[in-house]
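Coming up is one lone chain in structure tokens, specifically the form predicted on its own.
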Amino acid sequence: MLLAQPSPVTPLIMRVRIAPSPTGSVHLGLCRTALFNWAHARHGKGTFVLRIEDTDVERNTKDSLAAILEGLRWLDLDWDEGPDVGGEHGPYFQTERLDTYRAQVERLQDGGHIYRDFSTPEEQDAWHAEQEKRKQRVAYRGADRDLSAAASKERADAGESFAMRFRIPEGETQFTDLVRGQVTLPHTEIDDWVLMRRGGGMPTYNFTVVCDDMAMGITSVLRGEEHLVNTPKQLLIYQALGAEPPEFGHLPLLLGKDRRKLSKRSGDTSLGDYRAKGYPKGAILNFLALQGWALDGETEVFSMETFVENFDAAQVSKGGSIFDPDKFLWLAGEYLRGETPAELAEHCLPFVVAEGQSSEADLRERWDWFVQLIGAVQERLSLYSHAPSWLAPYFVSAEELIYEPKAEKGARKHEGTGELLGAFGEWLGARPTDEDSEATSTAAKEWLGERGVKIGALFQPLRCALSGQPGGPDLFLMIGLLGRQEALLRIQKLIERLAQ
């Protein structure tokens, strides 16, 4: 019996979707695909749909699903329809749409587009082994392709296990790719692929995605280059069901510096890895936007508003995009330096707390001081996670301060360092307690000039005394952040160490 086809949504506006599988971590490739689809929808004043492809029930996990939803939300890639916001075209989980797939299977079967394949996995493995032996690539055509409908039904009714395969016709498929232009793929390279797994199992990806996109009125699909081989299969399904297909665009692969597909071998690949390292959200989005797209060939730092306004799938690169971690880190630093000290303090706070340097309650109580402290090291940070190492000297006492070897070596290279530090300590202790850092700095340089001492002779060991580090913010700002008394204790500690 030929079942009526469910009426597809009439696409009055652009409808774009992202359809991840909850089977692992949130890969940067998924984030890039989501970003480009989101930008495509927002640029075209369309609808962005999130759908979960969860028919791989053995590999699906609740943790993966939660990570996908939370990760995309954190990136501000908001969706208009989806599993947690609803919509008119749900449900948005494939496992809740099985009746729809069964109905379409009957339509395809009645139209002669699919057939039962009773061959066993062992028989299929033997066929593939024979092809490999001959070094031939011949598209697989199921052994039962030419069974009569009556004979096929008789074997199924007798209880034989079978898969449902799509009958690939002769010829070729041509389509216009939003990214690549005209694409032609001959059918001799396409197997009669499994549409429904053996034993009444779950439907497969190439079938469910077409059913879902039809039912949800999807008009545009941007996805990774690896899906290019799936497009003819899906277009043939649309043709068999008499439906209008969406536009397809295939994004370039993300490649490591070795020009192989980005993987753990090339470095971190998941969104969670980069969040844990303290990469700012804006830098992650900006960097992903540059993986296959460019604003003008020169501008590399831009907002998502600018990205959406200028996004055009036709301008996406066809070649693979090289994932450059050094450029990513540079971009992260640009975003950190663009934040206000208060914003940066909020973002660095969790990393300082996680390092055990202070509690959130203590930092909130001393918030103005913490903001000033973050502002003092802002130019030296590339990631939020870098803050604890630069701030460490401010959360320990003089007795606990550790000198980095490079800093101590620099302090010891000057003659008479101990005496000079002692004299400076006496001078500093006599200064007005309410004097600001700029005034103290000016006065200190005058004091050095009167003594005929070069600035470096004092400032290098003084930095070691105050922070134990070879570099850092303005020395007199550091004195203000530490407090006059603590600064004097640290100066005295280094004097005693140099005398040993």
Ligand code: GLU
The other form holds:
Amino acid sequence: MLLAQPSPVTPLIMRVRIAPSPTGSVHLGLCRTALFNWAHARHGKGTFVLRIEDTDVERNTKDSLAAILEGLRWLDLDWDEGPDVGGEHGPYFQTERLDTYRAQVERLQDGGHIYRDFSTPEEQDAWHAEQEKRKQRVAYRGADRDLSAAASKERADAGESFAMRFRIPEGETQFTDLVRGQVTLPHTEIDDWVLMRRGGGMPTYNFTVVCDDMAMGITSVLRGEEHLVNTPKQLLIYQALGAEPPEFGHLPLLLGKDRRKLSKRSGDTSLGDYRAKGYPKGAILNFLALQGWALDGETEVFSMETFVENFDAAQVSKGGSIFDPDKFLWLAGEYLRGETPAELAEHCLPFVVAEGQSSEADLRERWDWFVQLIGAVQERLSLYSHAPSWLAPYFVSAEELIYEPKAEKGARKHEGTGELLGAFGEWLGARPTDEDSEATSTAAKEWLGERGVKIGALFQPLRCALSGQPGGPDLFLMIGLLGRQEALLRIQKLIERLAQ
Ligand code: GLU
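Form predicted in complex with the ligand structure, per the form predicted on its own context:
In what comes next, the whole complex appears, and the chain from above leads the way.
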């Protein structure tokens, strides 16, 4: 007898998605959700899907959509299916999927899981006001819940306006959250919620999200904790439609230092704000990864390869994650200092141009010089936007140079500075023109030693003369970057100023 061959089992391919609504700026919360889902998908060798929840037509904007797509792409959170890239499970905009929702409404209606609620908004307000008065929280059950199918249809056919509500059954919903473990919600706490708005309006989030996740074969959903209350409603739809739900994990809220939900009140919240301030991309991603996840409790600086390799939703913390701006800035500095001078020059260039210090064409023309210049101040930068203030002295003439009060005070501290600077200028002017900055530096120290002058007595005023700043890169590097003639001009200018 021939034994039946077992049918080949198709391995379940992990399918992960994010479903942002284009209603505002690209919030860091969205970026964190996108990053965790992306890492989850990449770790599981699955597919990462981007879907746009745009049924809230009044609040959606084209600008917001464009900013989301551009922002996620800038973060390198590439999606395998979604807007621009397409895929087999499209369309990836909800407004293009309205027919698919209607089909599911019919199925739910046939199964008796939803009903028409003819009550007016005023009637519902009165009901809620009544509950409030009684200080009792009772889940909403529509007055027309038990209307016979025939009577309900008759009123609808007669043109009466209605919303479609889900008929919450008795009992409770339990599920295992990837992050939070066992979650239970008694159904007495869930309203008969609206799936289709009154007057043939748009379907609502809790319904469309299930239809889409089902249609797109989504196996795993990581989203913000604010959605935890929605999950039982969504699970009841899966149950009503006889479909297998994805696994869910709810990520901790991003909190400000005041332990309240991160908002404008506690500081900048959008990706654009941090890009405009010159935070390196790697630092933004690394910082977001730390919002609810840790590598080993010690290592704070890690690459996205390491994040993907080690990411496990079960290790995400349950408690709210405090957004610490000081740590973010520190991390930015770590990343920035890890760049090569050429990379850093590339990243600082737009900030230098925006400040009006130079044009891109000019910088490209003397690129090697610009890279050296950036390399000289690298240690002092934490953000790309810090570059212009350090670079200012190199983009002005000796005449335009601004002396910071602290620098000038230092230059005036010692007696005989004018003569010393004069003598140094003469000495410098006589050095071989092809001498490198290190050799000049060594020779200058010897020269000072021979004259019995302390290093600081020359270096402090010299720094002021060259840059007008109290601190900065190595002085001889600066002379090289400015050019010897320009340096001599600046020394002369300070001598005159001190004499006044
Ligand atoms: N549009 C919802 C949001 O951006 C999607 C939530 C979900 O992932 O289910 O919060």
